[in-house]
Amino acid sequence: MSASFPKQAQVVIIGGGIHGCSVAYHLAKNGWRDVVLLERKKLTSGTTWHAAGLVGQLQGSHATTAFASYGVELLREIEAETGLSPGFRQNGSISIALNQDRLSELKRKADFARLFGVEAAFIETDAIKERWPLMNAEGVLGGIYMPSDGSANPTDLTQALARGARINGAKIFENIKVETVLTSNGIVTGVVTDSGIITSEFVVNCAGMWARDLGQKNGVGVPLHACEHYYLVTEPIAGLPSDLPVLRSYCDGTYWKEDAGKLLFGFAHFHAKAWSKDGIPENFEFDSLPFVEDDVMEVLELAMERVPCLTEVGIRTFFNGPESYSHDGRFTLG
């Protein structure tokens, strides 16, 4: 172990996906200048590092639209200020209903956009085909553009984080396991580590799908858990755009985006299929999960008639790996 880890620090933050290091990125620019991030094997895996990478702002809440606006500006200026690269692509997205519910849905969604400056704006089915022509509009009643949505990539954007948080000097650690939180009198005094203890002010548990086993050792309750979440990527498809917007069909349960000349569509599952409720492996690192085809051929069929040239062309990746999912989708914050 290096002799620079640290015995103390002001805040630590457990986790290094992608939210561990917005932590730690977000408080060290903002002054804290005592700020430790530890990873238990590196950075970004568990779930982090096979994210579709989607970029969205239709939120359907004040506070969370506010975030996912912010993340745009983020994305935008996290190149200039660390040299690396987000992957960032903005070529809009488009949110399509096959029923007058959704459609309402995504109209008050979008209300909440323009209050916080974000464009969005109803799209006919017409246009929808025009910007998206491999789609299947039979039953498309229309949908919601945003032109500043996009795709970012995973893995580079949390690296930037990562060095943006170095250059504001936080400290970052990784293959360091986390192994309880330290209380006194029900307040947080430190961690305790497989290379030793740190003493802090503040920990936050940014611990992806170990959040809920990590916050059950202190009695803290983290309504969080590990599902299985698939997507494919076709082969090669020629004339694919390459400034395809990001297409979301909630009713199906599907989203595509284009993947260097390639399609990948991903799937919400409408029964969420739980992952290892017995406990993580200790060894899981970049590790996929085995692909069961019972498990997406009914959202499968739907995406097939939604875009039918997936009948045509081949499937280059078949993939599947664990998401963390809260029980309603949204954050878990406090």
The other form holds:
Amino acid sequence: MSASFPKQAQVVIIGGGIHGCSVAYHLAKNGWRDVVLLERKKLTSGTTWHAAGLVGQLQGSHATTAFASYGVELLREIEAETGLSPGFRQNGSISIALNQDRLSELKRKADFARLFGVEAAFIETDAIKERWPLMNAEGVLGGIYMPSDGSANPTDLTQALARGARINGAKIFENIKVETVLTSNGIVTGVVTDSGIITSEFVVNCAGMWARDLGQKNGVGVPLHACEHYYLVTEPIAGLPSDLPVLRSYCDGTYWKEDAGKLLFGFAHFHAKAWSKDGIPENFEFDSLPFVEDDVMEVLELAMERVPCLTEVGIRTFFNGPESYSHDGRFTLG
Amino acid sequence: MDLSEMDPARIEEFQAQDHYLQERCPETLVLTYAIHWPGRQRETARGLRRTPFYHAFKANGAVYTEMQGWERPGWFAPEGVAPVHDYAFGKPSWFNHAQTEQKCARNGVVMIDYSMLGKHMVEGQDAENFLQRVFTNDVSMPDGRVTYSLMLNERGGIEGDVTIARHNKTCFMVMSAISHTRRNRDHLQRAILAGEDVIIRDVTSAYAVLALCGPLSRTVLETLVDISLSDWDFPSYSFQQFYIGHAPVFAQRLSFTGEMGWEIFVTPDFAEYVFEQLYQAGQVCDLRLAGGEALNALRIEKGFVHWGSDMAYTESPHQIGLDFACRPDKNTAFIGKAAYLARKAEAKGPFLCSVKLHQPDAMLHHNEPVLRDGAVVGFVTSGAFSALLGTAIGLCLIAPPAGTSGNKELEKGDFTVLVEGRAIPATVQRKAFVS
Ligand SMILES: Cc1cc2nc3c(=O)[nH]c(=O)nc-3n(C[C@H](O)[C@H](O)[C@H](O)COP(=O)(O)OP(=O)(O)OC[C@H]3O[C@@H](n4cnc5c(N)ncnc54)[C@H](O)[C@@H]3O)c2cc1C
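Any chance you could show the form predicted in complex with the partner chain after that form predicted alone?
Let's see the whole complex now, leading with the same chain.
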């Protein structure tokens, strides 16, 4: 146990993924004293390190859209504040529709974006083709272009947030696992870790796919469960522009992003699987899950039709990682 | 910021169990790229909570939608129509059936399964004082009366809305919308002071409830009861115990449709019998069963609000037109009174209004931007298609014109609503379209 390991804090944050680091950053910056973040392994080692890094502002609700457009602001400013670049590229995004219903949905989303002053405009198929020459335009009815969307590097962003938190006085400890949360009469009093007890007024559960287990220990139901989630990365593609907008083809079940000269494309799943039904392995750290060909074939075939060059360039990475989803698709906050 | 959609209190115990999550969460992932239809239904973990009327309503064509595990009729498929709940941004295949249900409620009589209504008994020597403190309306009313009330937070924001039935000084029933049952219970439980003699019991599934409503509802009910249902003997916002045939029931006279109506409470053992009695008696008046789709349109026509859609803990009663439910003059000061009065005096917007489109081909669902003279000033909080008006209607939260305060000049300007990129001319008014 290091000498500086605290016995007391105003708030303990459990989990050093992007959420935990963001909470630590924002609390510390807003004047909270004694902000302590505990991570069982290394920062980002849960699910954050492997995120595809898309930054999309077209969200379903007022609160999530407000969060997402604030996120873009933060991405623009965090480097000046911390000296660490989050790898933010504001290349814009294009969502395409292959049928009238999807077009209606996209147009409604663009209407909604107006409420937040987020730019979103209808774009004709020809213009999409110009911005995204690798796309097969067959069946595309048009789309919505959002110039302020983009992508970022989730690991770099998390590290930037962690540094920002430290600059503002937060203490971040890796390799410290929280065993249980202490309560008295239903009120949080602290946490028990494998390196000792910290008493605190507040505890924030940012344990991602571990959050449910952690909550259960205190009889708190957290409606999250990990599911298997894929993306694939191609071999390098000659001449792929680095300012390529993110392309989303919801109907095909794919999103596309330029990633260091390669195309990274990820997945909607027509069938999805819950992962770790019997508990998450104790040693899980920067881990991925076994790739099952059958789970991707349906979407992969649609992907090859939408971006025909896939039939020539090989696929370098088949990535399967866990990500937790809620029972109703909403966040749990409060 | 209103984060009520993310509130942990929306989650019922059964929804945080591993088996439930292992079915539901993968479906969430599948649906992220699926079309986000208005009213999209889940297919996993269905059929969990069924009311005593489930099978009887199903035999009569009920097509079910789900809310907090409850199966509730969305609309009724007439004979020969497949009971399939499909989706559209425009008009789904069942559009006309739900429209017919609306018309029956306004012109005849309908019956709605209301059993999922959240019901909490608040009992104890201090029950009345407790409710006076927690709720904005006055519950020191005569026994047998019912009132609509709000609970506020210390900032004067609306934490929930309920109806409260007074059985006697030490016994009240507090009724909540399905989705907020747990939230409201938690809120009440936390508000009990040390030493206060108040006990809260959840009796949601101890009573099945049928809402009988429409101008002919009295004609139907009269044939089955020994009591007088006249306005004098059974006024609005009162309740009584009586018998329907052989079954003991109690009923309160009110309806979310805004029509004359009774919400009839019956224990599950007598429930199906009571349904049969009412259904048979209703045949001479052409009684129809109605679902949640019709009810939603009917309540929007009347300007009745739904917590979580049309307001949340960020809004103060004066913004939503709910001052009538606040009684700052009553003997006990309610929680949030000072903040409420200050906010009311300040008269800051946005304010809730009713909105009606001038073109019948566009639909309002939720979140469509409302523009005054071409500038965004608010959004639709709830939308539906009104059978009575033949057009899409909604409620909307909008800001008053720049440089004005209060809601006096709210209706000024030329309004449009953005629907799929088109600015549709609209009427925005403070009063509900149907009074
Ligand atoms: C294939 C894939 C692609 C994705 N693409 C995108 C994308 O393009 N854009 C996007 O926005 N999101 C994307 N995501 C989602 C994103 O990865 C997650 O939403 C995000 O990483 C969740 O962060 P978190 O901080 O909640 O969880 P995590 O990063 O998992 O952090 C939780 C942390 O808590 C720690 N922890 C757990 N229990 C304890 C304990 N008891 N004590 C101490 N520490 C503990 C864990 O070790 C872990 O580091 C993607 C996910 C996947 C799988």
